[in-house]
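This document starts with one chain, in the form predicted alone, laid out as structure tokens.
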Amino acid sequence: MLITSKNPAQGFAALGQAKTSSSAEIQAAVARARRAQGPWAALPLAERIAALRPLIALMEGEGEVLARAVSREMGQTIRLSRAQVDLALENFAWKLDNAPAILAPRETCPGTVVHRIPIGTGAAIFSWNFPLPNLRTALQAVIAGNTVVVKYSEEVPLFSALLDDLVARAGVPEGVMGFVTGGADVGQALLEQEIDFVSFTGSADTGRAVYARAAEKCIPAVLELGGSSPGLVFPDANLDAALPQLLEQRFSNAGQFCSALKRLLVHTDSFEEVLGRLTTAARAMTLGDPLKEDTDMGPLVAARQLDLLEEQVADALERGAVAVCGAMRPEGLHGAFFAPTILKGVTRDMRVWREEVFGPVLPVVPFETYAEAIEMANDTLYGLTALVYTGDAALAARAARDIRAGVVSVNGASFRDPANPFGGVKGSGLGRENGVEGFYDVTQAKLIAGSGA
């Protein structure tokens, strides 16, 4: 069976085809990974790192190829694709450079040492929205001595094939990082294999199913799931600094990322100004071919994503919300395009509030008191990220403490440094990616007490 990759910016024109992995091919990929795991883990960490550096160098040399592949296949603007390649390579290099210190044996008391040892062979199932950065957990696992079989979303099969080729060209030992291709059925088949852990990036619904299967197998799981991230703008916020950041946090990548701003809560003193200035900026955005340098926003990844977004917006409008701008497919563009949309009059019974909205739609809702803002911010099944804007340091610290999220950014501070653990609470997942915690979640502690520890 073949998967046809389609260009969401060019009327869903075919870009190429990739073969869906058969049951036998999935089994063989896991078997190769299991055979490779023992010898790979037996190598000194320095040798594993040395074996992986050529892959990072090759990715850097093929950076433009990788960026253009993402832009064609899932619609990310070429400027963002290039930035994401750079971000991913910085992340990967940090892992290689810092692994020796993080994974070093740690003495807990005289003669007793904790070693971080690999878990074994893992399944790494990743989404389509940031294909190269999403590889970070798999690379972290491999550095630590695990082997992985990677499955990307069926929306980016050509990018997956490109990575598979780069891994082979870089001389990474066979079986250390393998790839299988296909949809949900391939992911399910991969989970049924003899694996020792799973890393999953994707929707909350699928993540719960993955976690249930991991629990049945009694294996650990790292789950980076969805989000409905609130942004809180207090009356003393610096709007000149905040508004460009809020615009980017909602409309970058056409709103298709888990940690994106999904609900903007603005104090009544600033509400009309924030609404007006965001609306003006959203209307000025250039939509179109993601490969053009001046495009601000490309399409959604696929027709099904566009259909879901339209259903969510229609539900809000039918229940009384007002579209200040957007809420339509722009004229003259053929593909999965949806205009940047700002909604007011949003209530909590609407799907745009209750569900994760994976597209360029921003509800803007007023609040009057601190307690009201925090209650609304926490009124979600999710808890991935949150944004707080205020000139009051004490208020910022209080809000960051009271919001239930794995990550809180104050006044636009970046949390993307690879040293920072990333992950959520509640329905946004389990475990952490990046940083010390990321290495710990793809290894296990082994205590050795006594002579030779």
Given for the second form:
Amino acid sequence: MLITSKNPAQGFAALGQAKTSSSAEIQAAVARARRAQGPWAALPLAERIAALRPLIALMEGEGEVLARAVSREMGQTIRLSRAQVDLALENFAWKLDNAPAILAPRETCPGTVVHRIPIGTGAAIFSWNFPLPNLRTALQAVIAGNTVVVKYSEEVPLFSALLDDLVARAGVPEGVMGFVTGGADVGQALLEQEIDFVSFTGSADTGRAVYARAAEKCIPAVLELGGSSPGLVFPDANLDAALPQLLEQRFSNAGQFCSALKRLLVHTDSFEEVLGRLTTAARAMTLGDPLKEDTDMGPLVAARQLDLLEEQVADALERGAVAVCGAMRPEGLHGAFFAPTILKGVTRDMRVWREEVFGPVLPVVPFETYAEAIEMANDTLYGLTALVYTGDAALAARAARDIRAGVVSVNGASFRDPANPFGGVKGSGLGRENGVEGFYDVTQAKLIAGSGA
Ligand code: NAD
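For the form predicted in complex with nicotinamide-adenine-dinucleotide instead of the form predicted alone, what are the coordinates?
Time for the whole complex; same chain goes first.
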């Protein structure tokens, strides 16, 4: 069976086709990975790292090709795609450079040593929204001596084929990082194989199904799931600094970020000003062809994503929310485009509050007291990231402590450094990618007592 990749910015015109992996091909990919795992893990870490560096060098050389492939297939603006390629390569290089220190044996008491050993062969199942950065979880697993079979979302089959080709061209030993292609059924079939762990990036609903299957098999799972990140703007926040960041946090990648700002909570003192200034900025954004250098926002990834977003917005409007701007498909553009939308009058019964909103729609809600702000921030199934804006360091520290999230950013501080563990609490998942913790989640501790080595 063939998957047709469609261009969401050009009326869903076909970009190309990829073959869905058959059951036999999925089995064969896992068998290759299993055969490769023992010899790969037996290599000294320095040799594994040396074997992977050509892949990173090749990706660097092909950076523009990778960026354009992402922009064409899922609609990310070319400026963002290029920045994401750079960020991903920086992340991959950090992993290669720091693995020796992180994975080094550690003496717990005289003569007793903990080794970080690979888990085995894993299934790495990914979403479409940041395809190259997503590979970092697979890469950290492979550096640590595991082998993986990667399955990207059916929305980016051509990008997956491109990476498969780069891995082969870079001379990474066969089976160390393999690829299968297809949708949910291929993901399910992959989970049915003899695998030792799962690394999953995707929605909370799918994550729960993946986790259930992993539990039945009694294998570990790292789950990087969705989010409904709150942004809290206290009365003493520096709005000149905060507003451009808030705009980017919501509308970058057409709102399709796991960690994007999804609910903005603003103190009543500055509510009208924040609403007004954000609306002016949102209206000024240039929508259009993601491959044009001056485009601020491209389309959503696919028609199904646009349909879901429209249903969520319609639900809010029917229940009494008011669209201050947007809430429509922009005229003259053919594809999965949706205008940057700001909603006020949002209440907690609305889908835009209760569900993850994966598109350019921002509910802005006022609060009076600190307690009210924290209670609203935590009123979500999710707990991935949160943004806090205030000039008061003690207040920021208190809010960062009280918000239930895996990551809290104060006054726009970046959390993207590869040394930082990234991941969520509550319905946003389990385990971490990046940093020391990322390596720990794709390895197991093995204690050897008495050997002295
Ligand atoms: P999705 O859950 O629909 O799909 C994710 C992947 O799982 C795809 O490859 C899909 O084909 C596969 N899949 C679907 N059903 C499956 C099943 N039953 N068994 C096995 N595999 C299955 O998610 P999506 O729409 O591709 O991605 C968007 C979601 O990903 C958002 O919720 C977003 O927040 C989340 N996300 C999270 C992070 C993070 O780091 N926390 C990063 C990126 C995206």
